[in-house]
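The chain below stands alone and is given as structure tokens, in the form predicted alone.
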Amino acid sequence: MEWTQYLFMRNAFLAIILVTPIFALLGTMVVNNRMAFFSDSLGHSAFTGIALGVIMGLRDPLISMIAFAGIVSISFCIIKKLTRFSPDTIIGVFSATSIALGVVILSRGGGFSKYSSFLIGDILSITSLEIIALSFVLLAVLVYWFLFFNNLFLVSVNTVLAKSRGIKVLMTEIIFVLLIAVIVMVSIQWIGILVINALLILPAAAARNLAMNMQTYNLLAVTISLLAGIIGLILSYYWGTAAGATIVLCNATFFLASLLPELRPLLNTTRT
């Protein structure tokens, strides 16, 4: 195959096979705790991280967006136990904000256009140094799913019940976002800011669509984002386009699909 030929194709590939997974498994959690915009929000969130990084004068604005994530996450935890706004309201505070912030600080003496690069994020780019720091985040995840997904899943169907077993939910809350804004802010500069949301809902939410029980949940989460991120990068080599929104294509192809048992009684209903 042609593109095997390239090294930075080799290395997307590979980064694809780490990422992809992480991002399934987390959505899965995050579809049922009805945070689909909760990543969108860290994201935008990203560009206030990096203009305090500048403010800071930091080379690598990585750790700024780290930390103001994760004020972002604590405070979205915070809040949600405190009011009563439901979580996607309290988000879209938070987005809004985030956003607005950033932009403001970055755009002060026409700096903006230096940044826009993370809108759109570029997997091309990866080097083999960071795949290698994909594999232990990756592992990382894997390690924590298996210890606390069951808190995590209990949480997410009933917190009074969870905490009539004694688990800590504010706790068991703030970690997870934690980890899901870590991860976010790690991608950003190969996923881009537009796209990474979808990476995290599209393949969940079609494979909640298939699903019949919480393994197979999990597993056609991580069937499905590796397949569509395999194929969108191909295809992206092909076509000339921008990988990460050619991969969002393909897991948006594969939610449509998921449709398709749902719509069939409709169909043949109105046939009749």
The other form holds:
Amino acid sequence: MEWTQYLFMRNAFLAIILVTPIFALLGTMVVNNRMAFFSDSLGHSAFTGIALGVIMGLRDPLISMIAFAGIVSISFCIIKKLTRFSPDTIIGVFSATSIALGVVILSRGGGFSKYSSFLIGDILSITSLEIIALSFVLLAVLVYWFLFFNNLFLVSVNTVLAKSRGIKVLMTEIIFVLLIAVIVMVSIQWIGILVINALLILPAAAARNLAMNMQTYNLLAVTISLLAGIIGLILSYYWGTAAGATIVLCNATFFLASLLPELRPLLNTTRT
Amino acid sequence: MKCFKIEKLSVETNRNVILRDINLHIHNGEITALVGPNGAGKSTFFKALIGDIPYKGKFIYHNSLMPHRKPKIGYVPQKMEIDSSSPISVLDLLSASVTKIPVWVTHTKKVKLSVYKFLSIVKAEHLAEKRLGDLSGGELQRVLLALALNPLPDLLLLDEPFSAVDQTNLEGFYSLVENLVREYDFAAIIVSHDLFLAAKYARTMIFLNHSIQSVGTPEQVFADEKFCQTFPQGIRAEV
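Compare with the form predicted alone: the form predicted together with its partner chain:
First the chain shown before, then all remaining chains and molecules of the complex.
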């Protein structure tokens, strides 16, 4: 195949194989915990993270992005535990503030266009070193998924129930959101702020429509995420489109297809 | 000899006092019913005993055979934060609460056996492969009871749901809990919304409204003046 001749495409392909299962696995619990809005606003907090990096004179703002997203995530867990505000309201405030702050800092003197690549992302820019780093992130997520999944799962079902089984609820939640913060921030340069949340939400949402238990849920989410990632990457090559957004469209197609079994009874009723 | 002692237990938020000076003895082998109006602090009381929220005062477990063992608490929540489309099977939920082996990888034979054993105690083994969202209110309650029983608790805290269970099922549920409490000799506190059933199955009743208003046999509590003011409809009231 033509696209396999290029090193940047082969690297991008490897990156997709590493990164899509991470998003799919974490996404299953993001959807179970109804945190879609949280992960969306976490992506937006990258604006402020980048801006802080610029102010501190960092050449690569990744450190400041991860640090800021980490602070946002931990604050979210603690505020959710301590206050009676609906999490939606807290997240809305966080999200709007971090976008505005980032844009204000980055647009000083009309220089925002320099950073617009973060909006759409560029997976073809990934280097071999970054791919090695990604495989370590995948390994870390898998280890976490083996050791702590049951705890995380019980916390998502009912926090008091989890507590009654001796689970450290707040710590479990904090580690989970920190993992999301790291993977989202690391991947934003390749996927883009605008669509990154879809990689977390769509595979899990599609898998949810088909799965009967946690095993099929995780398996389907990873499969859908991988397939959509590979198909999306290849299509983006031939169409000359942004890879991140094309992958998201593929995921969306899987999601629509996953609705078909549920729609069938409706169609049958209208026919009769 | 085993029993629970609660001494001067209070829960405060920065704005108000939710529970004030709760002093209680909870005995093994019998059901204690906890009743009170909405917002009386019943769920908060459970959260404090579980350790989910900070409290002042003491919660002491006396066990003459094993004096230093921490009590195991089984908890049946009133509601679950899951929607009907959740891909969570009964087996997933019950396995995850007894083993570290991730339920997305496999359910080992040993774990399955233990889960089925406790499901059969609550007559729900046929529900193991079903999704939580497909269960009726009564079935979900039985499944949650099976979860709370494994491992066998020293204290069972049961937050009964509002009207999710029909009357025949609810009576069956109370009688099931009564049998379990006697057979396995543990203590149980039920937040009850059905005063009639609470009176029939509980030996002790606590009437709570931020502080203990009245405690004794159901007959004693029903005769209490404060109780009659709060529930003028008498024991047929849904509370």
